[in-house]
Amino acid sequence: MQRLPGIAVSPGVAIGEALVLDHEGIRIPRRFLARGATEAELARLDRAIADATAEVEHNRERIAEQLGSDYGAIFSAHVQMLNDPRLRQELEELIRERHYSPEYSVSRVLRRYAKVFQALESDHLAERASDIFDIERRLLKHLLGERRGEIAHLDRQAIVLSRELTPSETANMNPEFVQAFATEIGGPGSHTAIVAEGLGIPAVVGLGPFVSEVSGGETVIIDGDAGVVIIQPDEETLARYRSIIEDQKSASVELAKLGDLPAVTTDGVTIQILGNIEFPSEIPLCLERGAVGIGLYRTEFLYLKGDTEPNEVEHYAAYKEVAEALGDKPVVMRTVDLGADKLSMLPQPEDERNPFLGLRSIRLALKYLDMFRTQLRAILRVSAEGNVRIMFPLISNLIELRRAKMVLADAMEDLQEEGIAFNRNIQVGMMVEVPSAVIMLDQFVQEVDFFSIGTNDLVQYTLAVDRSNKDVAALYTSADPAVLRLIKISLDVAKAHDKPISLCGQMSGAPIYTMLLLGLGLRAFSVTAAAIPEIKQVIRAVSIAHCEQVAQRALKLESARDVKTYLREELSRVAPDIVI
């Protein structure tokens, strides 16, 4: 049994068989064979030997003579390994003896080679193991054939386990069969993490190598609360899990019944609390936990899901989806928010080597003003269907929000000239989510209607902290004290001016801040579904004046440590059936 830690970034457990997924598709989708299929299987192992031992044989043949036979001899060597006896032995043995099938023996067999040639203290050697991962992944092409799929195809349940996995690839994943799924990076606040959260699929990332360690159909549990993935766990752990994923399901009945239920303190003041979505699908379970509305509807999905850029149709029909889910409830409309390295169908940038400092969000949108407009047009004609609001993500200064109102503007303008039905006075937000927007928030309440601080990069851009990187992402914590003082300040000067403030990001959902947050003074929390019913608990057992406590308390508190043990020993007290 392997206990990995790593990050936990979309919640839940799940037990199940892994699914190893590398840059070419899905490696090993069947562990055993039936019943009388040995000999053909055998066969077929053959014959993918053959075809791999062709195919080496012709790149050995090109490369020596552009280059010459000492590179060559290279291939040489992987003929010799794909042709050796022992390694026929070994893979019969397992297809006749354990019935397993031969890409199952082929990833079992080749990579523990691979890990004994990783474990030598000799350089030289432990670089071998990649031309072991090379046989194995020539071999496996020629065993799957046609019947290697993607991630979007999968017909059965599986844990998914990947060196990295793109928004695209986690926005196509069909929640039905992918379990749950393990990253070797990321970290949190990324869209593939947000993407997972918004799916209801637990994920863990940022757990360093592993993957070239697993063999597909091995049992793996995920554990998306505590951030640990579990390879072949033993019968204890294995029912310890079980147990808890009972005791888990158990919880959310009861925490169900909460759904009806207003969010209002025990000294009377009523709190709002709105959904996070990324897909029009998630609405029907905010409502049913209770949401009055949609603070964030992140609308990256359109442009995740191909290689090509959606066009107006595209956008408005999702958009008017929903719109008519929600009736005469808000939703707020973030137009797009990526970086021009997760979009394939526009130029890559020349010199983009900090995405997250580079070319995004409203810097993106604003370089890229016919897709701007394509999208800001759309939004705007579902207005007159419904409650609909517009906001603009990471705004750094007033020039870029003017300039995003002017682009709005000549929307408006082209819509009136076509005779297609908008509504002018709609509401126009802007995220704040860089220190410079908190600084300058005084100057903002006088261009727009409302304001939603965004923790996840305002944690990010306040503590110079790259939330992928997992050497870092220890630091990456929305309990910094100065994180706290910036969203204070936020909330006072919204306050002071009358514009409403919501607050979204992990933060938000987080039971943990619930208390803290109140106290500073929100009361506008905009959460996933899947968090709902237990913010909602906790604002139903406090009040403001003892939140009020907590947050002065804990703005004194000098580290992010003590801030999070003092919030969990507040919380413990009030909702201590909430596990965190």
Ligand code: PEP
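Positions refer to the first chain, counted from 1. All of these numbers come straight from a predicted model, not from anything done at the bench. Rigid core: the largest C-alpha set superposing within 1.5 Å between the two forms. Compared with the form predicted in complex with the ligand:
After superposition on the rigid core, the Cα of R402 moves by less than 2 Å between these two forms. With the core held fixed, the Cα of Y100 is displaced between these two forms by 2 Å or more. Once the rigid core is overlaid between these two forms, P85 counts among the residues whose Cα shifts by 2 Å or more.
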Contents of the next structure:
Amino acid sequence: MQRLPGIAVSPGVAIGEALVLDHEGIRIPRRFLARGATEAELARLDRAIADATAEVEHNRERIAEQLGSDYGAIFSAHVQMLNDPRLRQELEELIRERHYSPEYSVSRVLRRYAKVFQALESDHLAERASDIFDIERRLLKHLLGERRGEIAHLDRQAIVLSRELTPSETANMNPEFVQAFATEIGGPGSHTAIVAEGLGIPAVVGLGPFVSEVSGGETVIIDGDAGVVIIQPDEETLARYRSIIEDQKSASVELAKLGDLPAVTTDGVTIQILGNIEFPSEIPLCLERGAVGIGLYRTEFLYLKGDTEPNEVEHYAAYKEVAEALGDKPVVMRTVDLGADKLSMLPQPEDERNPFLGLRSIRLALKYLDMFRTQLRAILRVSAEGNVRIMFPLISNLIELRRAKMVLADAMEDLQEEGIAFNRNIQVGMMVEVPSAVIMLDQFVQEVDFFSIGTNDLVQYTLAVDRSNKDVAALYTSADPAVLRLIKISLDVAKAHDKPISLCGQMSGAPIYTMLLLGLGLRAFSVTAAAIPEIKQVIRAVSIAHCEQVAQRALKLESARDVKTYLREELSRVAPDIVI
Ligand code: PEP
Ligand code: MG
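Next up, the form predicted in complex with the ligand, please; the one we just looked at was the form predicted on its own.
Let's see the whole complex now, leading with the same chain.
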């Protein structure tokens, strides 16, 4: 049994079979042959070699016809390698003597060859490694048929272990089959983490190197609450976790009952709970749990799920689905927030050394104006039919906001000329997630209809800590006194000018901060569906008067650690059953 500590980023516990995803796709788990199956399996291997060879020969002829025989010769090397008697002999030994499946034997032997080439000093020889991976892929395709799919096409339940998962890979996971995942790198505020929570997939990131030690097929426990991964757990640990899973099931049934109850404090103040979504499919759960609308729709996931840039029709279809699912409840559609860790099919800047400080978010939208206009047109068109608002992300100065509004005004004018309906009085808001925006908020207040504080970025820009880097994860915390002060300023300025303000960063979905935020004056929490029940439970257990005292005290503390310890204590008094 191996117990690995990491960073808990998406709650829940899962027990399942490890599926290792590495650079070359899904790693083949070590499987053993049934007694007496050896000869049939060797015959299957030979068929796969013959079929793969025929496929390469066919490619050679096709390319030779089109480009000349020199090019066709590249494939000869592949044919030779596939039919190398030493390779065949090594595979046979593993199958006969160790009883490994042909799939595992092929994967093991060829990856070992590839690693040898990769380690060579010569670039030319190192490149041969990709030829070997190609042969491996080809043989596996013939051994496994179409079963060897990518992560998006998993057809059985598994726990995914990988060095890294991008937000778009995560967005393409099917929660029905991916029970949980764990990665070597990644930090607490990464979008991979946020998507996992949105999809309800338990996840632990930032574990450091461990994937090379796992062959796949082992039993694994992912504890997304404690931030722990256990490989090949012993019986006692398995039994303990099975009972934790049962307890969680009954606790979530209890929490679900809160769905219909209002989010009102004990002294009668109604608090708005809104949902955060990446996909329209998340709306029903938000509503079931009592969200009064959607406070953050991260529309960029439309870009991250497909291979091509969505056109206006696709944008419109997605937004219409959202508006229809919500009826007359409001939805804040945030315009594309691509760049940094949310990469898409857009051309990547060549020299982006600090992606989070570079061409991301509204800056990228203002560079690719056609893309931006296409999206704005689609949002505007849906605004004729639903309760839709627009929000611009990562605004860092007034001119940027004005430029974004100008593009919006142009889009409106075009629609007007084309006779297409839209809501001319659509509310326009901005994210407050860069310290400069907080400092200048009294000026921004004149130019927008509402604000939403994005603590995920506000924390990273205030504290100069990369939200997706495990090595500085300990510094990345919303509890830092500097962050608390910036939130207080934002809430105070908005209140003084009677401007609606919500908080849609992960902080608003963490129960440890609920009393503090209420005490600082927050009245609209925008959170993932997963977080709604607990946040509502805390709201219903506290009075604003008490929360104000808590906030005052917290603001006087010197360090994030002190703030957390204090808030944990206060929370345990009002909601002792919430584990944080
Ligand atoms: C934030 O920064 O807090 C936020 C909500 O935006 P995102 O996490 O998508 O960057
Ligand atoms: Mg942000």
